[in-house]
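Single chain ahead, by itself, as structure tokens, in the form predicted alone.
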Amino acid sequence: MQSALFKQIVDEIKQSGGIGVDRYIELCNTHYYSTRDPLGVKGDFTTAPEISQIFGEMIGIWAITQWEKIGSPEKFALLELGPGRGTLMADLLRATKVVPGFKPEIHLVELSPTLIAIQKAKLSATWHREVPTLDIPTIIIANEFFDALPVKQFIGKLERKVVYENGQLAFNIATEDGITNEICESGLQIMRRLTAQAAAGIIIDYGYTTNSRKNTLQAVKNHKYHNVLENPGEADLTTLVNFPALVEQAAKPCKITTQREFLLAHGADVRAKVLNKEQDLERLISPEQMGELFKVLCF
């Protein structure tokens, strides 16, 4: 039985011919993100912050000393996008408290009931369901944000769209030969106002730093990588993030380093070692796991 939103796909397909990978994209993670928390063992993925406490401590390490830079304001805001289940703001908190004065509005962009009910146990904060316009000096932090927004593919000059045959989603277009470009354009907006209006910002994801021209879109369920066209709105949809494409964007002058070196130089290690959790950091600074795949920009 075809679940209500392969229907809907399907309907906007024959009224258009084809959907674009945006708009599929969008459609899925709408459902996915609103329908469970994907979050976890029990989940389909795992974030830094769910590994360790360490990651959410390093990044608020980075935040009081851009709170220092601004002149070290009595009022001003951390904004988290896409806060997951408010465990890296938790732990940013809980870590920051020994500084006199650091003692922000907590503000965060979430769409999802599920998730905005685990966030509300742990946080005491205000919720958005778009980037707000604050009115204080603002902290922006987006951990595994960007790479969920909805992106154009072209090959050539062609759109890759999704499209309806024999009784199922396909490609109009593959792309194991072709050179894929792949657009967020709402990502670039995004990344253009925060730029603009923030006092400074963290983004960290996994995606590359030179354009790699290749197509990145994947789906992930149960831990394990699903076919992106299967089950619609069951499967977490994901790119690479194009940082290049984000600084170019960017209001304000833009630093990458790999999710390793921002760690080790926020002392990571040396944190791990009074935790005795040296195991559960290797995980977020291991070449082979998140260390090098993720980055880290900072404006």
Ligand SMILES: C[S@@+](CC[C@H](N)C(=O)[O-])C[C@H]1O[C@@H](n2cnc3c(N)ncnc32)[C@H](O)[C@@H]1O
Second form
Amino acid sequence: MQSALFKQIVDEIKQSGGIGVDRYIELCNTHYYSTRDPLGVKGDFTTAPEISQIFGEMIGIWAITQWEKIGSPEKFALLELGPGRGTLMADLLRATKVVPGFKPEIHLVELSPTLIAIQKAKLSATWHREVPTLDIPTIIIANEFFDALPVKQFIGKLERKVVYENGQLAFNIATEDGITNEICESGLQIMRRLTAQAAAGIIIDYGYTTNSRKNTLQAVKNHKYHNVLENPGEADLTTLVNFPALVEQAAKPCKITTQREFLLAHGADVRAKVLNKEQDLERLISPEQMGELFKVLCF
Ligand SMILES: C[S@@+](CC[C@H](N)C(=O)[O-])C[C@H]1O[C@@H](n2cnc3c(N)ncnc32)[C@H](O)[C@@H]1O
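Switch from the form predicted alone to the form predicted in complex with the named molecule and print that structure.
First the chain shown before, then all remaining chains and molecules of the complex.
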């Protein structure tokens, strides 16, 4: 039996002749994230905060430095985009509570009612469905948020679309032979807004600093790659983040490092020794695992 989402996708395709990859990602990921907790061993994928508390703690150290740079204001906000289970923010707040005066308002941008319920059990915060404009100095945090946003794909001048053929979803053009340009309009817009309004920000994600113009759209289910067009809304759809494109939109200077460089520069190795969790840190910093594929953009 076909799902209600499959029927909705087919209806939209029949009305328009084909939907952009961005619309397909939007429909699938909204359903996917709204209907489950996808994180952890029992879910579909694991993220850095779920691997080790050290990740949130190091972002806490970074956040204190940014707060001090803006004069240690009494009233300020931490605004996290896509907080998942709320683990990063909970680790950050536990690690920073010893710092006198560091008492942020917590704002979270989340679309998933399932994940909001999990976040509410851990955090006292204000929730938003879209990026808000706050009237106090704001520090932004986003780990694995931008990779889940809708992306348009172009092969030459042709837009790649999802069509319906012989009772199945298909792409109108194959990407194998062509140069693929991926444009994440919502990510670029968010970047413009954040860098214009926020005091500082950190964006961590898997992505590239040199665009090889390949198709990077992928689906992951049960910790394995999955066919992008099979079981829409039941697998996590992502693309690699184009970091130079984000920097181009920025209203403030940005610095990009790797996750490895960032964590080591903030003392993650020392912390791992104290906790006796060197193996967990290795997953986060090893070049063969998350250390170099994941980039850290600070502004
Ligand atoms: C890959 S998870 C990352 C979770 C968390 N940051 C972590 O590192 O564990 C993506 C998060 O972004 C949220 N999300 C995805 N697309 C979103 C959107 N368009 N608007 C708001 N939240 C979104 C998901 O519900 C989820 O919380």
